[in-house]
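Quick heads-up: it's one chain on its own, the form predicted on its own, in structure tokens.
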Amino acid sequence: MTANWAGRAATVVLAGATSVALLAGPALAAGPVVGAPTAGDPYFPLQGNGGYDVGHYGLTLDYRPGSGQLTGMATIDATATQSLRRFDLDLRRTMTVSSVTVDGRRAAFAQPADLRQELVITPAAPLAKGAGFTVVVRYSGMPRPVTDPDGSIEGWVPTEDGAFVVNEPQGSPSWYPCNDTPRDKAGFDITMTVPDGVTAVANGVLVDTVTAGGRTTYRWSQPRPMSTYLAFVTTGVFRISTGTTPAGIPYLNAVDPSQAAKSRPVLAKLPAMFDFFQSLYGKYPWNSGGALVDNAPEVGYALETVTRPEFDRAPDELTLAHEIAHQWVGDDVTLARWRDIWINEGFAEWSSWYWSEHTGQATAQQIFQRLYATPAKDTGFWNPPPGNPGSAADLFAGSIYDRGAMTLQALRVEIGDDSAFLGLLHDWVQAHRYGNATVDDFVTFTEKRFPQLDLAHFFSVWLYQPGKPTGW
């Protein structure tokens, strides 16, 4: 994500109620349990659930921009990681559920008012640990934007001609039921029906379109595992262009006509950016690339939605580079907890600096030196430390981006060998492909690679000490 245009693995937490009968004689096996209604992230306590792992989402949606009405059917394929008699999905109460089935049988369900985003499901029969199962949820309503702790909006944001859909960090349940934790990655097929003249753009490859009765259905597919906050389906009037990068990455751009002229020279650099970051981080992880540029200035930021980053207005060059780099650092290798945001944003921001250097503009070190000249008394620039934002309200603070990128550039200088540093970044991405990681994981990965350096002190200063880093 690029916040306010200034710089804004892989296992579900298995928690839940269990009971063990302590009786004379052999211990009795525990029966089916209630899956946890949270994945345990302290920044967003209601986010995510326990007891199962999702493999695929099939979303069939119908949106009527004039009324704001969204009708949906979500088909969710999952595997039980506990023996379950009940489990939750995340879905905000602006969406009203009409029916739920589990493996084709009607299931009891509830949307408790006090839990805000929990869809509580009781299957007709308990689910055995290790069993695959399919949940089908039918629902409808008028999705509304979600206001985050930092005051920004996300989720389903209506526009004059459709809706701009961005989900980081908690917007996904505003429009589809899911296990909304970054750690539960899944493939997506998204089908959206809209009025003729409106285009629906989502993750992945456009499989087909069908027009009938004054409405058009768009079917998109992205089968590789990604986090729920990176799914999207944005609707509006767009000019579509397609192509293939010199290295063979197919791409599709969708641009609001009001942003076309300003976007054109920047998007002309998009193919080269995809190929450059592939040479840096390794094979492109998704089935398509591109960008979506809408006219939604009230949003105030861009987001690295998988395959096709979204921009609420025409982006500048470094913002485009930042979001494309995220396809590897953030989307492929994704934070495990929200406090680990540095491994998404610090890496993408440094990547945009390296693009600048690669294209003969300011080098990453020149950008570092300019920013490091910021006085220590400017605590708003230096804090919070990027290794631990401290709260959800500071998740997208400028220091996570600027000081976060400076940390990597300082590490580059500390290592003193560009090929070794770039090899570290490449191998980090490859080692965590389609997975999740923490700040500590990167620290450990780097310390093992360079045992001759005092990196424990370096990372302590740059990632965790408040104020301007000195003496590293």
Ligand code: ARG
The other form holds:
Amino acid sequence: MTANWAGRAATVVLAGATSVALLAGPALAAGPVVGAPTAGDPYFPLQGNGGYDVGHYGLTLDYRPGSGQLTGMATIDATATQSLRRFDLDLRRTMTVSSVTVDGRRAAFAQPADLRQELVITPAAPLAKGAGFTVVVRYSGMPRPVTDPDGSIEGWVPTEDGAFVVNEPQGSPSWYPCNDTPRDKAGFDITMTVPDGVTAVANGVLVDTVTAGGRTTYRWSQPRPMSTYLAFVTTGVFRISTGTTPAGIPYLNAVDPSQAAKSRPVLAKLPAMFDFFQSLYGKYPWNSGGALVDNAPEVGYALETVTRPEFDRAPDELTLAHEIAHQWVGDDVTLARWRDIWINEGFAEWSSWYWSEHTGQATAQQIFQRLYATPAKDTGFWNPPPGNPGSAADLFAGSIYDRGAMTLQALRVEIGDDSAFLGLLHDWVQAHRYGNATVDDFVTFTEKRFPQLDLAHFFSVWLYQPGKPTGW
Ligand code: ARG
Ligand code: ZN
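Here we have the form predicted on its own; I need the corresponding form predicted together with the ligand.
Entire complex below, previous chain first.
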């Protein structure tokens, strides 16, 4: 499912794809075309593709932690949005494809070296615009972590007992073929087979487990539309516990034994957090909740994987609150382009401050004031402005979080009336359920609601003006 965002997929031209298209001859206006090899996000020019819309991923995987070998079959249900004679999926070349079928018929495929993460598929017959189709990709290899422009690692991160899998912003094609743009949301069914003693945890509910011949298969299901970077299947030795929050949200926690003692007091607050953010933002969007705590400190961050955020170590309370809030702000309402990261991080960070306030700890305004005392000369704290990180290397800069959350707290003060501010946040989420949004969408949404306030100036100072905001 692709959100209706007016991005221009054709603005990024990939030399390799262009020459292939020329060799094949210009497409006739009415004839089948070659789907774009990119979704056109300038931060990650290889991400995503054009010409189709994925509705569902069925991933059947087998992982051998000893050797690091992953074998997979991906069944992808999609709809053609153009009449297509060829299209791409994103998959890194560390994974070798052995066969591709489209609607059950063998398709030609290539993993061109110059296109790095494109799996180019030519179905036996062109696909009609509007038609549903099913692609099955069989592949295997030793997935490797991806290094991001900010130097952090992501994707498939091997651990002592399995692999910790986190995919924001570009890890997914290191382990499964997909249309890796945050705008093409789809349901996921992930099945993973691992050696006995190892547990595989993924998004959604555990449908069943089957043990045979020293190996166990875990089947997980999360049918609601979610972005590809929010899918995961993490393996290792985990202690599983389940429950239901007072408001009725079922949850499942998976904790690495080495992190159990430190996690226990924090995870005790998890049910109340899910319920608190549900009361703030509206009905919980997913079929399960919980958390996964692994021992993968080399990763250095947590991720808001849908239904069950992942932590590379025992989380602290506000980090847990941040990732749970993301289930609404980030996962349900998702950035439209990577430069819109404030739509995810500013909101999740402010939400964690509001949890602090709600539980009688520091109020959001106290946290704001403590941070606002940071001198203007500390430009690394204030820049880049959260409305535009400027480059992929600054996607997760501290200012996106701290100044990003300060922006919302300053807006709360500007609006003055708490129920009006909280109503804005609630209605913002409800208006974009399972969707995508830009920073400008939030500005427009807010300005329409509070026409009596000079919010144009407020937002230009807080979101876009470099350096410490003053005089808003
Ligand atoms: N979204 C994560 C959070 O909740 C951060 C992900 C950072 N990813 C990375 N590749 N550095 O803050
Ligand atoms: Zn976050």
